[in-house]
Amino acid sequence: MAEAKYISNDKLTAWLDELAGKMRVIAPTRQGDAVVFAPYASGQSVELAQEATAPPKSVVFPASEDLLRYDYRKNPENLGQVDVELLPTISPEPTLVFGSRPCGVRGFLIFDRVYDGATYKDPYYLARREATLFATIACGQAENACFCHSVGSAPGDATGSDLLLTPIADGFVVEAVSDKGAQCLESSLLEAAGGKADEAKAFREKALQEMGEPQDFGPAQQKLLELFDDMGFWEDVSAKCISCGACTYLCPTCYCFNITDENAGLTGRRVRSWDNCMSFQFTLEASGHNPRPTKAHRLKNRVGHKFSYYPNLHDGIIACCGCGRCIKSCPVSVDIREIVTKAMAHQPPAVEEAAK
């Protein structure tokens, strides 16, 4: 792997301009009170001090995308005969996502096990995944809602990244994590990091230590299954939830979608759009029956999927990157950590009575 490099803050824009000449660059940009990932323009200043409001999930898994377009073509010799022509829509361009925190990119590892599985591979997701590089920035201080270290990660976790930037002094130590990432270091604007690489390592270790001891969510896999039919528990923990769906739309690991066909005359398209498991319509059947009729049922599914069902299918890996967006952006402060902790500590009434 390429040696670590260093770039000073005053050269960062020039480096991004260089990279933007070779590929599309997506970087965090301030829009009012929010920080969003948007196409980078030459000379633009990027917002690196604040974590992006939403992760860069939409770069690889768009909120809405055409799976295919189609045209109906009538046979001029026999107008009753209609052929359907399918038009391809997969044409991703090489892209660099710059400035995400590690947790925002680590979420794609959860996607990979679903969309790049042994039995099914999603060509749309995989085409964009292959065309996209990620340059992440190590966190120096965890926010109140952060718990990445409790789900197997860390503030400086490079897993899933192609480049890892660590802020030090008046710049960044830049380390290649993949061969593709190493190619981005071939610039005269970067210099050998030398002893600064050790300084960067110490920075990341300090950030992890300051988070304190991680919480063990391992027991949740079984405990959540045991609580599956205890609707009293789920009604209690979901009481203040308003089913707005902010938690799902801002989550780096939520991958559910809906598919609709949209027609206009003799042409149309098949569209895939993000869906929201906290919505009543998510499981509403054509008959009118809904197997998850209340927000308690829906929150049970959301929490259970991340901390029990997914780990059960995927070698114990929790489908949560600990970014805390679902906590920080929830208008009524539902805290998934508290729910899982309560579930692990919950005892059936008979056990509680015997303990008295």
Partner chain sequence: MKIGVFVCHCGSNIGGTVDAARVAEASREFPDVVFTSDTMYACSEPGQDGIIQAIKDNQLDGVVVSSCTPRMHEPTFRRTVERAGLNRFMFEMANIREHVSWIGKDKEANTNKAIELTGIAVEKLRRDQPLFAKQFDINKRVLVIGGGVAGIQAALDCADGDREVVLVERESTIGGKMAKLDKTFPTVDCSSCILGPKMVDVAQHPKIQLYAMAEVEEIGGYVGNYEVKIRRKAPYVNWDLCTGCGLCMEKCPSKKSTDRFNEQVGSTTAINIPFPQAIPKKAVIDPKFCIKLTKGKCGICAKICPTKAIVFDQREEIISESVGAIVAATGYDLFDISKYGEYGGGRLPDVITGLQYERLLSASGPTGGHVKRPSDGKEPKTIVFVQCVGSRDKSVDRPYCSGFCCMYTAKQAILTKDHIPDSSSYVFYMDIRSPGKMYDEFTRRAMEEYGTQYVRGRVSMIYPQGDKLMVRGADTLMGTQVEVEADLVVLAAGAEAAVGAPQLAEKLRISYDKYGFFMESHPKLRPVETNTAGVYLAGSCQGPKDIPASVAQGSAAAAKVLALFAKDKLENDPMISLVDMKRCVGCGKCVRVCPFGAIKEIDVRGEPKAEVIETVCQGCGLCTATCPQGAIQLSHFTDNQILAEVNALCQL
Contents of the next structure:
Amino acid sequence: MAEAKYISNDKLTAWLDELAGKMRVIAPTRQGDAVVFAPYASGQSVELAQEATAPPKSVVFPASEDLLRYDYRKNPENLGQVDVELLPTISPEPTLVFGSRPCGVRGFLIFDRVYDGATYKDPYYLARREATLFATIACGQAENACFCHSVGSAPGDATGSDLLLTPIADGFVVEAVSDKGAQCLESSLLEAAGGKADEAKAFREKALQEMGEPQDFGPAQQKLLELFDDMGFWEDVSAKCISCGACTYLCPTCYCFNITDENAGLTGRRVRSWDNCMSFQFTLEASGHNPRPTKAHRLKNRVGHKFSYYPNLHDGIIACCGCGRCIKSCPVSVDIREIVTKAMAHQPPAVEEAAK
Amino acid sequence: MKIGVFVCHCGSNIGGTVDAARVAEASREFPDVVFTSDTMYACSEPGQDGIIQAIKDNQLDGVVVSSCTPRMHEPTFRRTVERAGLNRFMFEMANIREHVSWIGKDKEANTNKAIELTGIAVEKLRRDQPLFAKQFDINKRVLVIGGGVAGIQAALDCADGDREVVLVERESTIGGKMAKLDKTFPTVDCSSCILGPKMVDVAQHPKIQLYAMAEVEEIGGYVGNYEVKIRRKAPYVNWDLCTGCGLCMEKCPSKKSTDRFNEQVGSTTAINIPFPQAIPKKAVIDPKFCIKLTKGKCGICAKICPTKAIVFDQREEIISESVGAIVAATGYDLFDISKYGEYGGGRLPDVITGLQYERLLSASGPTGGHVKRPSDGKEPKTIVFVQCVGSRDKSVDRPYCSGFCCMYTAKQAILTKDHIPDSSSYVFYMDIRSPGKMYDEFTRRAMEEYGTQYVRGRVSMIYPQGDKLMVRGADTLMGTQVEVEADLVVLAAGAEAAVGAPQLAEKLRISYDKYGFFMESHPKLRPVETNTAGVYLAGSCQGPKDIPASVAQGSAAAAKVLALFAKDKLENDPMISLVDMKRCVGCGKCVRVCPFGAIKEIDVRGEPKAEVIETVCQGCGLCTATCPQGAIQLSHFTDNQILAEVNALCQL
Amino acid sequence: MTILTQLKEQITAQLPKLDMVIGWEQGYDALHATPLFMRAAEDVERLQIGPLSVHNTATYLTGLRNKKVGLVVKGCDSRAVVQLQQEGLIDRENVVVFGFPCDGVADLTKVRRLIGDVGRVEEVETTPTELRLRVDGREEQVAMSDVMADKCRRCQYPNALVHDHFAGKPREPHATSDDYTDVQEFESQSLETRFEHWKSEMSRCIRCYACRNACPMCVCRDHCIAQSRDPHWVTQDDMVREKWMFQVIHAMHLAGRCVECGECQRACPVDIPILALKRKMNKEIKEVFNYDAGVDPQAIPPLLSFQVEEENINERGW
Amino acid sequence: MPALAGKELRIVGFLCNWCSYGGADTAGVGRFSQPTDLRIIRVPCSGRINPLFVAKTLLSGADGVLVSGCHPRDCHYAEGNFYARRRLEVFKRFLPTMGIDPDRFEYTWVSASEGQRWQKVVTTFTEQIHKLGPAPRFGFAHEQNPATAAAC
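Previous: the form predicted on its own; requested now: the form predicted in complex with its partner chain:
So here's everything in the complex, that chain up top.
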């Protein structure tokens, strides 16, 4: 791996401009009162001091994309005979996501097991994934909603990133995590980090230390399965949920989608768009039957999937990166940590009776 | 889906400014279109045969005809596609004549527009569903509301057509306003002599069930199957026993009762039969004046009644009737003359309405046909008639003409001269409105033969001077002020909607204008129909009318009822709203706005849901525009159909 | 006795007769309250009212139609109760309303604007005039007047309009009228600026429908036309036009029904200022029909009724 | 379908079947010439016209939308246009906040007999839209939110 570099704050914009000359750069930008990832244009201010409201998920997994576009071609000799011509849609552009936090990037590792797994490789996802680099900024301090350390990560976790930037006085230590990342370090604006690399390491360790003891969510994997039929429990913990999709759409690890066709005359598109399991429509069947008719069923799925079903399939890995967006952006402050903790502590009534 | 598009040249009507062949050619590029052609006259027999042939040859599922307005030939082509075996709703029309070729000369723009209109018709057709009419039974009984001359005529015609009639009358006798008239214009027939026999026919007709002193309380159901609740007020007399002998009236000690029949000229007894020819001729006790009912003592009538018909503790009752059609014939009421304070109506006893004057002229009236003025019983010598009191006057919110006042004023002037040969009559008028057979001649007679002095102008005030009434007004023809010293003033009070008309309209779910008159379906072409199927109008409830017009409407309404009843089953129009039960959240907004009461709330497994009563729905689609989640959709005009039309025009 | 104590006593007394009482408690940190569903007497202890009790408790009502529900309400929440009752969407006899005088709630977006990221708030103390926060070990004091939600500044109904129990004494309204200067200011900009404003604001919408699901009047939720194919009003594309169309749908569906509790905007995770649309709609409803939603349980929403002669609608006779 | 380049703007009309559609027919029968921009969508009643159709049409790229129904009190369905009047009025007043010129949308009442009136309505409205010019667009389906579209 290449040696660690340092960039001072006053050169950061110049470096971004330089990078933007080589590829598309997506960086956190303040829009109104929110911070979202948007294409970086030269000279534009980027918001690196706080975690973005939304993670950079859409860069690799857009909120909607055309899986295919098609034209119907009528045979002029026989109008009833119609051919369908498919038009290509995948044309990813080399992209650098600059300024995400470790949790935002780590979400794609959860995606990878699904879209780049043994059984299925999603060409749309893979094309973008391969074309995208991540220059991640380590966190110095956890927020109240953060719990990355409880799901196998840390505020300075570089897993999944190509570059790791650690803020130290007046600038960032920049370390390459992947070979692709190392190529980005070839800039005269960067200087050798020298002793600053140790400073950076200490910064990251301190941040992790300050988060305190991680919580062990491991037992939830089994416990949530046991609670599957305990609708009373789920009704209780979902009572205040308003069944919107804020948690899901802001989650760096939620990867579910819907597919709809949009036709206009003799042309059409097959659209893949984000879907979320909090929505009634998610499991609505054509017959009108819905196996998850209430928000209790749906919240059970969201929590169950992240802490039990996914880990069951993928070596116990929890499908959550602990970014806390689902907590702090929830209109009613539903706290997934609290639900999982409650579930782990839950004693079925019969057992309670016996214990007395 | 396989769609055929047929573009009509309509001779040169379309072909002159639209390149029909190019429209047909361009239509080949629309989705699902497998066949197109242009044809000289699509509606002609060869044109229709061509469509049928093409449907068969190409196994078409739907047809678009681009030609004239669907308001003209949609029914024609629906039958055409039906003949070819398609459902008649698998058909759409693009109007490229009235909306294109006839309104512009730019052939290129027209052709482009015609192609686009054909395109949206194709997009709509792609989302059409076959629709099927529902058949339902029809109850061949008719309810007639109101027993005036219009209602009597409608009831008799229906009954003569061998249909059972339920006739509901608010007063204790039928006859309405006509029964109160002395003579009728322009023939000067005795009103009761021509109306009386009809009233008797009503009483004797085996097919007519008459409820007098009754009002419609509630109406449910729909055309062919109405359920009606009738509130029958208590006459305190057992009408099954009462023979109408009138002994009770002779002996009743309470003689200051309101005389409604005689328009309160004088008073009558608390137990009363309104007039000798009343139908039914039964006694009624006015509980406001009956000494027994107000003070608990008396009961003389009960003692002398030969059939023991008096029942002081009688209660009103609710009667249910099932009918298939309803004729509203609720007539009119008179404008309240006291609203013109300057005329002294209601304050000066000798300022009376025209209808009160009729009672003074009538031989069966309170004065026995001798004209005596109410204040002192003297025979008036100078009589002033004032027209348009409560007609054609925006200041009292009565801008319309009551229609018949000019004529009855002329009649009353003539009758006055007959009764009191040495009298002189003055008529203050705005215009003389006498468009009718022999009408204008009649008013001329009043002026020319009977010497009635017509003064064109409004009366500004009427005030008492000694035992005379000073009538001050303007003669706009002479441009002078006029003052007449009168003994009696007769105000031609205008007609207004009957008391309670708007409430009845709401029960009938028909509309009414701002004055309370019922709205007909079409002012020219559907004058006795309403927009509620199975409800018809007769007489002045629809607007002021004279006797012949009322009778004609009564017969017309009866003809409509008999035509309806000629069928054994009714079919609904299948372009109605339907509820997607899965998506309905039972918020009830559709139920609230439906103008026809065609949506009801039902319970589906404990959840409220809306349901359309298919035979009542008229297909306006107001519910569809109201439902926030689009769970109720108007068939053939669904959201998706209209959105597809919008998308075809706007997107991409 | 404090208002909170009195309220708790009232709730405790009624709780045995109810399936639940909905109020607020502290959420995952000191700054964030969360709706509290009290089912047992000990739950009542956690009840919290004050400037952080931001959520509209009435939002849950239509989802609990067959339950006996107690509801702790601010004035604005009570208007939602009135409106739901007016539209027959709840059975009033199944709802027990606990009112208290509301001094206004904090707009956390405004707090963020003032003190920066609020992710690390350690402690919050509320006084009638101030929020005192400890963030990252430093003390921050912000005046309530600086962070009070806009809806509270113009609030004419701080006391529950309907209530079965009321704790404390009704307070004076914060305002006596609403002149909609915000709407007027927005509209004083050029049409193009306004159009571009929404284009840019809506571009970050993630279509999570928190605005809709937080709205107490959105009773279609699961069956909303935003996600249906029949009818197919909007596509699922991540396009400004489709997202914007939904906001127009929401505003139209709320015309004459919106009680301006502001939940749509508060719930928006990306802070799109969509309350402006409902404000505009209410301004026009007020002008045309002189109507305020959620005030009179007997009234009929103006778009579900009509007058034969409309006083304030020009018949547009051109 | 794009409007005829250089000549027309995209104007969509929603007309009730009983009055205004008939009025447009009457205008045709009378050969009252009109601009060619307008495309009429026929609906049973103005009460069927959800103002959201107007919104959808404008957001989909129409330059103007015209709604016409029976005169108030003359509704074939008794009350449909009374509701339409309220809803359309409120929607028209809402447009300025959307950043859309309210003159791009008009609603009016034309009876089946008023052919000349219809001609005047169409002519006046078309002129009004041409004066305003093409409406600002949101772009077509494949032009997505720049934040993510660029990522395609």
